[in-house]
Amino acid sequence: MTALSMNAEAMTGSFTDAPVQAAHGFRAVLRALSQPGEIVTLSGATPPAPMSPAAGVVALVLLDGTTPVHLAGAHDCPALRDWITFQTGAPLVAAEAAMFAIGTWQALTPVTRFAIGTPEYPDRAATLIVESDHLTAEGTTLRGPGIDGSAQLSLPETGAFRANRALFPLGFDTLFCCGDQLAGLPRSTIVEGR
């Protein structure tokens, strides 16, 4: 794809102070994954719709030319394809080949099609970047590493995350985005009923 055939919007919406904003964004992603249920705020990216600013920051700090990404549902649109390609260089692939996948929970299901790693290489699992309509510290109870006692998070369902935890140390990791907010749910987290 040439720059002339690419949508002009693809060339905008990135960090204005890349070293500082990328460092802050990466630290926020690490915090969200190391403290499941905690909601952090991200800023600095304005990707095309329907991608949220938080998901845009996640894409800018985690994707590069070696990280295949899958765009699901409405996120698989020309504007986002161009933006991801121009801003990160990440190759766009089918769900089964993705290291990262971006979309709503409905568009990403069934999640069993995403990589869960292997016993030799559990790190070769997918990370799902789930775009949510709301994100609150209430609802489903979470326990496990990085959580002092318990935490709560509004999850789209519990069954898939319980099944994912049963695969540990294999399984996918999840980042939930809503507007400029982000929360993490690593595969090590125990998901309990409401």
Second form
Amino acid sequence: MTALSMNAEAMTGSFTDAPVQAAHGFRAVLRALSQPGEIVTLSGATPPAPMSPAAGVVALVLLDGTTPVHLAGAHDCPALRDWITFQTGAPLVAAEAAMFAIGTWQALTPVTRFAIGTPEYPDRAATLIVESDHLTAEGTTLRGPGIDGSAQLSLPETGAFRANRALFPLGFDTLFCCGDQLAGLPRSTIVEGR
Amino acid sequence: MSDYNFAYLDEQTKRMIRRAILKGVAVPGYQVPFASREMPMPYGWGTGGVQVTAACLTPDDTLKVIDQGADDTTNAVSIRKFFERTAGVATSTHTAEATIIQTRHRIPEAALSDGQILVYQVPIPEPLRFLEPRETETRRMHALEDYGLMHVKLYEDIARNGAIATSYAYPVKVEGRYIMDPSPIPKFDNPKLSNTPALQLFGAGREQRIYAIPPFTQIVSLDFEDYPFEASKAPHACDLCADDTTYLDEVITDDHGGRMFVCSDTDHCETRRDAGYRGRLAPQEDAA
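For comparison with the form predicted alone, would you give the structure of this protein in the form predicted in complex with the partner chain?
Full assembly next; the chain just shown is listed first.
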């Protein structure tokens, strides 16, 4: 049994009522991704450090055995590897093969490593789950689908997201997590500034 | 209700559908393939919409289901009952009270608001399918943004009929990129697709595709400068509520050519009648 070698922590911190908590979690993520700049609050997961509760909810809602995951930097630790494996069954892979990647922006850089989809199948692109120290609705100006005029969001940088938008309809999609808060930045969003 | 997982589908299936919905939101108008499940209703009865609704529902939601605008037709009633039984959610016929509205072939007359989700049932998601039967080819046409064939089709409409004769499932362009089939809504509803505060999700069960229009997304109905798009409707007022701005159904009332026009959106029509509006054929209240 693989569980024998696992940290007991791996078996805790999941949903207590999965169908309902996952439904609430998904709706919050859906709102965040369909209305960039809007910050939503997630609850129900307590993953091991350094993963945030918000990223934990995203993992429980979206990951399973069919979604290869890349853990970047400090997130690639035994406690988190065990937790992801036990709770979701997602295979842990290198950045290039990942459907989901979890880590700080610094650890995920260079983000050009990640899958951006193909012209025929732009959906086969990675989703980056970026752990952030702060997340506020101010800073870089965003425009595009989901945004009534313009919105603001604190981004770690603008260059990578502008380059990503230039690839549209290809490109990765991003979820920023900070504590129990989450904001979305789909590839369709136009990021202003330099 | 305890006989089913919440909202009928198993969690593994919901995760797969939820991932497809998120990718659809990220690439507005692009049809995301998904592993559509057998549902306890036949294909063509909204299995795609039902799966999208099941993946989105929470116990706090209020669900409204319409079939060509009506809350009281077979398809709408059976899907509403399905979710009452398998998800235990509240249901309503009032557009403003609903948080999720599953629809077959109409957009409600009342303006949608922030936080609402409109789920469309889609029979054929591929707008180019009747022009090019091969999936490999239509996929490449979308990839290359090669949409000339669609304009040829609309041009041939004009050449044959003097106007663009397409009256439903009228093709649109999403944010200047993908051409999308808005499902067989009347073209009267097309302007309502654009720049709405509600999220619009499209599910095609048999064809295994999900696509999305996020709120505040620019949707343009295809046309030509000299033949601009026109959101047409029957040139009448509703015979029950007297509204002359809504999409109307024609109802044959006898075999002597008698007919009446009534709002296709039953909730809108009832709300107007409750407010005292009376159409040409509305039952008059007793003076006593």
